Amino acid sequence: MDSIFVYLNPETVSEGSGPLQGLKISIQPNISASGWPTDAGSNALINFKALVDATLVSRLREAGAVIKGLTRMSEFGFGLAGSRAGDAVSRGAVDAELVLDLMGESRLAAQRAVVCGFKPSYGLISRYGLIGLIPSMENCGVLSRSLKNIREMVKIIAGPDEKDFSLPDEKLPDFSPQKVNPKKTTVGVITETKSGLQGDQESALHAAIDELKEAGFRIKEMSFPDFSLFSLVHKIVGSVEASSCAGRYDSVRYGHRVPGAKNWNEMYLSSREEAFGLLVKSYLFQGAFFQFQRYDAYEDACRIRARLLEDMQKTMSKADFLLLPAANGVPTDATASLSGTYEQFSPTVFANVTGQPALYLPSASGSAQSGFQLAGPRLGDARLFAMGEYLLNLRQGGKS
């Protein structure tokens, strides 16, 4: 288990009492836990330790959960290269794991580990104490073998936080268990998401559609002609936000500092050169290009994002849920490049752009390539949990 964790909590007893009493949870080192290493997987924050608990960490502890340790992550949580997200859950070392979802990481990590993975609605969970990269698109996702565990955790960590002024003043969903009537539930399948699927991925999607049909759900084929633009918008808007966010890493108060610099400017440039890995560095360069050389393209991407948001809202008005593939067969070695990373996450970035909740469910066969995504409207998280729990319960013959 040591290769999964970068830090193990010596305390194994719950600090509080509540509905999560004794639940073992792992987090990534971009989620602040006071006194713990919090380098976000980057040299830019090497040797930095959190000064306070993130809001969601303090809420979990108060509810009786045990934060067991920190798992290995990709740099700033961007992509899954070098990440061990999901391994601790799949091996039974913890009951659940918190994974920052910038473009679909929690869902693809869940697929790899053959467990459930959930990305909540944007604005539902406080980001105070999270070290992120793309503020308008990232959320703290949850992985677990048990969807009930995920629901109960989200119920605890969701809600207003006076320390996070970015949270909108909205009514929280009711996370109590809900009933699902298949005959009155429509599941949309976006035609454009099926193009390019091959072999196991194509078979997995058809198997998911058949599973829903057999359960009595109404399946509706729907067209979303501009679905591919979600990746383009994420590339441009996300990289500009990342470039802006990473400006804080100047090696003055924390992080890697190159020795022997003759002046502050030399120290800043040389230290930043060594602070970031190739993937993140290329992303930051791309963002700087759109920020300073092609700002018009960034403005266009923001306008397209607004239009995609409207198109998705219209699509969700015609279906209760959307069924989408989670994988597209991109080789693992391709994810070391920026283009390969975006190709890998092309089925998942839509939910980060729109801010809607998305749930990954493993297939009944237990294959890592046979699961699927379900998505609902923004703040439809509770209803999405109900749908997922209904399907998992159905596989068990209706037994809880």
Given for the second form:
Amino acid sequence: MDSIFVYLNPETVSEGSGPLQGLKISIQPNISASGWPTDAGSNALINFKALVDATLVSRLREAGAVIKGLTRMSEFGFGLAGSRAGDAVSRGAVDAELVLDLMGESRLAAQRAVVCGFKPSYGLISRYGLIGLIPSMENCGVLSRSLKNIREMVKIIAGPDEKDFSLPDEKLPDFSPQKVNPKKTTVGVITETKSGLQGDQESALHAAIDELKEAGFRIKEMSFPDFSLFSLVHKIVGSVEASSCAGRYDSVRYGHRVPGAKNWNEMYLSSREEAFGLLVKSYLFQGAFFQFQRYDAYEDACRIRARLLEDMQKTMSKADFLLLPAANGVPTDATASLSGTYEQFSPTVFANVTGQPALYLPSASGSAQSGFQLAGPRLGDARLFAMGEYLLNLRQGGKS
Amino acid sequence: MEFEAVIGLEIHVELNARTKLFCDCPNNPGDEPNINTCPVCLWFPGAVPRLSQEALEKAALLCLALGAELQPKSAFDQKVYYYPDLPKGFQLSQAHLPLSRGGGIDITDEDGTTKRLRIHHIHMEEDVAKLVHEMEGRVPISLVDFNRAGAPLVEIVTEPDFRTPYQAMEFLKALRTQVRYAGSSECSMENGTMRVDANISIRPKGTGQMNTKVEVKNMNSVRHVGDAIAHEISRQSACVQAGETVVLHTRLWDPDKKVTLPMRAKFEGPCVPDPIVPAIELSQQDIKALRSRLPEMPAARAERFVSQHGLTGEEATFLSTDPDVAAYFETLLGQGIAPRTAMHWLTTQLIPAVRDRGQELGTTPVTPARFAMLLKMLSNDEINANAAREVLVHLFDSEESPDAIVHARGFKQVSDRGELDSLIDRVLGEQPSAVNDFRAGQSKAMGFLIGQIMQASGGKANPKIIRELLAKKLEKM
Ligand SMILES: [Zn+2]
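The form predicted together with its partner chain, contrasted with the form predicted on its own above:
Starting with the chain above, the whole complex follows.
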């Protein structure tokens, strides 16, 4: 098996000092660290070295964290095929990992590693220095055994950045520890997510419902008839964004180049042909198809996305949190087809479409097959941490 | 069959904002290649574009100056095309929600009537990089200069309201004037800060048909736009009369051969909304604040020059076309110079002199204050017009005041009657034949004598007094 790290930081001491003093963190080669190889797991970016630190990297460093190195990732972080995300944390090599969450990767990697995985609200964390693929859907996720670590890290990296105007001008959540009163807290379970569950998914979800009930939370069953459309919208809108986004990989200034082309156009075509892997290539093809051949379908998907956002807002107005199943089994390279990938991520992709925060928590039993997801309203990240920490605390016999 | 043309223009204007549209790099495309670059405008992975507030304001002022309606919400889209001058694969442009809609310009048509030429919309976009084709030994190479990449542009898209090359040229001239007033761009086709594409189709005169259009590019002066449109109209007319069909394509204007030639079009796909650059939202207050920053527009200013200062329409239009000239003129009036004097000296003396020296009116060392002082001495009869012209030359070369130059160099006008009287007597004594000519009824001799007297005074005599005294003397003779 390939090594976990593709690059190790020769510096082992932190440059800054602050609340994250000594915390060891790994990132992936799609998160810029100045001078480090930043190929986003793709031959299309081979030999590209980041010119600057991503805002979140410089914030972590200033807060005293040590960036240990880069872990092996899937091409552009799309899906988990070929990725070692989660392994550095589960083997104790680092305290936390940063993994871009395009469709649920940080949560699924956490499931695989049996640790906590968190995808923040869209717009909470600066995009500056992140080499993504689906800008409107992705965000930087955090994995750690300790949810408190994740909260402390998100607190440091969240918030306005003068280098990224795309962050909405909104009030930041207060990340200090909060009290949770189970009797006054409603957790919604979406009926549509309960059907079609496979294998351990179903028993894990029921175990989670029982755990919450036992802790005194109010469980409310709710209907979200179009829940299955999240995958479809992600697939269409995401692939169009990806196709547009990846148009810049032309092999001219960096990236794999096929020698001997007769002209620029030929060089461009043959280099791209060789540079991208099969999964990403089929995704880009699909995006190009929707953009150039079926633009109407793309526009429909954008409209459906807006409607799904409204539906989710309505749903979140009736519950404080949502409880959702985790993925069916852990991803392997065998799922590296486009449809297989979307199948795998069908429980997590909703949060990427809506931009709401979502948290993967392993089950009390500590099996990769039996965790669950909790989601909150957009920018309700701090409350979601409080909820997660309350549950983990209960398991350890702590009192609320 | 008689044809008429249906013409629409697409005008790219490069804004004179200090920075590029989405980064802090200097907006100086002409600098040493690839000096003004950063990860954002090199379009490197991980860079995040940030819309420049200054560029947005310049664009918005331009819209208002053209009578367009700023939209409460506009947004950027990704215009996808693949070409080495755009190694990002897409250009950020506003395809779906432009910055403004509507607007237009009234021009005076060839027959003297006023014609309204409407604008469909105005949108912002980033410029692409510049390709430089060179030879490396015997191998042709293409170099990419990113200084221009991400430079702030607006595109003004007109309605197909134009029928003649004349209308297009008048529109462009008026547009240039108004955009200069707004302070948004120099709009120089020669320097490439204004680039014009024309969409041209023809139809039988009097019908409402909209036929296949041909796009013509690569004109680098307003004159060339007129020539290219005229050529394309006759080419299409000949084509239709020969029974051929006009096909949709793009042609390049060849200014040397004065013809349009077909070019290969770039592949261009539909635009998708950009997911990163936030939408631009302008409130009514924002728009009001922007409007208040817009100066009086040239047409209104020219009207005021006629009604307030008694200039002719032509003079007023000339003075108001360039905001620097108009401002200079008004500063002179503020210093107490009579409008006609200011107009005359500005247009016949100062502007040509400034141009000859390659200076700009806004920055020439002959400031309005110094020039006004000179004109004041002229109207107070302290110096005559000859001397004033000479002092002007000195004003360009020294920092001294006109007053000091006049005194130091003896330009002061001689108005002392006694002194002039003896000067006249001396000259009359020297020129008996001219005096005889005058007495024989040749009035031209008077002018000759005045010239001789002026010369004898070293150009300093007050010509009015000379004329008066000489007339009296000759009468008595
Ligand atoms: Zn730049």
